[in-house]
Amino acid sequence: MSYLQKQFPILDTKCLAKDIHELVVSCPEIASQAIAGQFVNIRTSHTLRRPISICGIDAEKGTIRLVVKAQGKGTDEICRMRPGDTIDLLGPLGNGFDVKNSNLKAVVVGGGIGAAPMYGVASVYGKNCAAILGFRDSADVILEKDFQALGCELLICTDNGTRGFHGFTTQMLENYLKENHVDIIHTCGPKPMMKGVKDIAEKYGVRCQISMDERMACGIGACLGCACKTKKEDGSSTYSHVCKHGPVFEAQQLDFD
């Protein structure tokens, strides 16, 4: 799969929650080949591009949706962009999720901003998907209506109990697996959460794919700055690069310890 670098027009923006903004970008060349789990690298006025997971893909309209959390100067600049502005994208990059069989019973587990790439996955499975999304507080909940519109079962968790299940996504996932048959789990979010999802998937014998979030620079495997610890087939440890070999990995490939 090829990638390109170009400036594209922003069609729409909106604030989803405090410091979290959505951008709809017209980029037919990227939308036509992107798959759920891939990302784009965005140029700002600062030194490094910012890698942002693709939230939604509409190949027919030629658009992608990006959900960005303002966490520094670069992402803050992106969040301040408005309709009519142009945005410099490099993409689509990385290896996405295996969503070729939409008839499988899937669960997506998203933590915080990690809910965004899970929307793209859930949009493939539709009613065959259960979405378990975790947030710190009810004010942090994003994309709720979007997931509901897909027809998937939506289960929201909050750390403080102000919305939905009072507890962690891993607790809800284990409860769900005890009562439902699941073919595959896709997840993205904080590393402790993803490690917990990996352990639970192994316990119940369910295939699990994990989207890793590492600081990236080039996005194409040239600078080698986004290394993460992985396992070889013989069980020994090595290092892979998130932008080139990921960001999506099979759970058993990852060494969280």
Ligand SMILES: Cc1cc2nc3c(=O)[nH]c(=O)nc-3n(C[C@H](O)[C@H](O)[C@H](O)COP(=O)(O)OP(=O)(O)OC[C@H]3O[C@@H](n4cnc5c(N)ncnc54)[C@H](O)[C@@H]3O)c2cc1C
Contents of the next structure:
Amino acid sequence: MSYLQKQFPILDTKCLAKDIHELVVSCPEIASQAIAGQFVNIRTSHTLRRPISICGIDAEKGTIRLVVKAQGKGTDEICRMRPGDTIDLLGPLGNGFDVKNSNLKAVVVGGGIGAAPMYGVASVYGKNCAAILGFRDSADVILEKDFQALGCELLICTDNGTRGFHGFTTQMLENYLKENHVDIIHTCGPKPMMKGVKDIAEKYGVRCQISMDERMACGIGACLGCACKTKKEDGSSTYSHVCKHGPVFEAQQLDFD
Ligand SMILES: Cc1cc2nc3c(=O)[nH]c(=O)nc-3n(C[C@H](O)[C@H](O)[C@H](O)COP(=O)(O)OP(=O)(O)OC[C@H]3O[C@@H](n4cnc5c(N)ncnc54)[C@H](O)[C@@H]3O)c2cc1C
Ligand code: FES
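Return the form predicted together with the named molecule of this protein as a structure block, the form predicted alone having already been given.
Next comes the full complex, this chain leading.
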């Protein structure tokens, strides 16, 4: 794994929904080697860096897109950054999703801010992808036009029925799998959603990759701060570092119970 740490200029920022901001950062060194599902660890004025997924990669322009939800002091600070500011990134980090075969029929399932890393995955598959995105309310929907522009099938779900399907992404996923052949599922979102996606993928015999969200510190496997219980091939339990061995795991490696 090769990564670097540097200050990079922010070219553009945009508010996507309440407390959710997008940043476009010029960082050719990261954009040229990043893959969907990897992340950058961002320095703020607070002690630990904050991990944020690489949402979009434009290797030609040398830019990456980050979509950040203000959830505390670190992410608040990142959301206040503006064009002309610089941002201290360490990355690209983590393993990323297996998107080597873009001819496969893929489904991405994103819950809330988990829609952001799913955009990077969907942009690899394009028309071969169905994106199932879940939000609490219509006001929380993000990246809709971006997913549409990829040509993928977009299925929006809201918990309160104010947009799209009234219900959870897991219900929509099961409906979709009943009617369509799918080779691979990629998902990121709240843990209960990812557990549900794992169970459904198992039921329908579809390979499933899950991006785990754990609190992190170093981001490079040095501090043991992001341990997550995983299963070895023989079924016995072990612990993995989400930052180094993940954040993406095959569903059968994870033990949500
Ligand atoms: C691999 C990875 C990719 C991520 N990608 C994104 C992304 O693309 N966009 C985005 O907005 N966020 C993303 N996150 C989550 C983000 O890193 C956390 O929200 C952030 O670190 C919180 O820092 P803070 O200083 O704002 O919050 P703090 O002030 O430290 O905490 C505020 C609240 O958030 C909770 N919290 C802190 N860290 C996490 C965490 N990792 N997961 C869940 N809850 C947490 C705390 O328990 C507390 O309740 C990602 C996390 C990981 C591990
Ligand atoms: S965050 Fe330090 S080992 Fe993962």
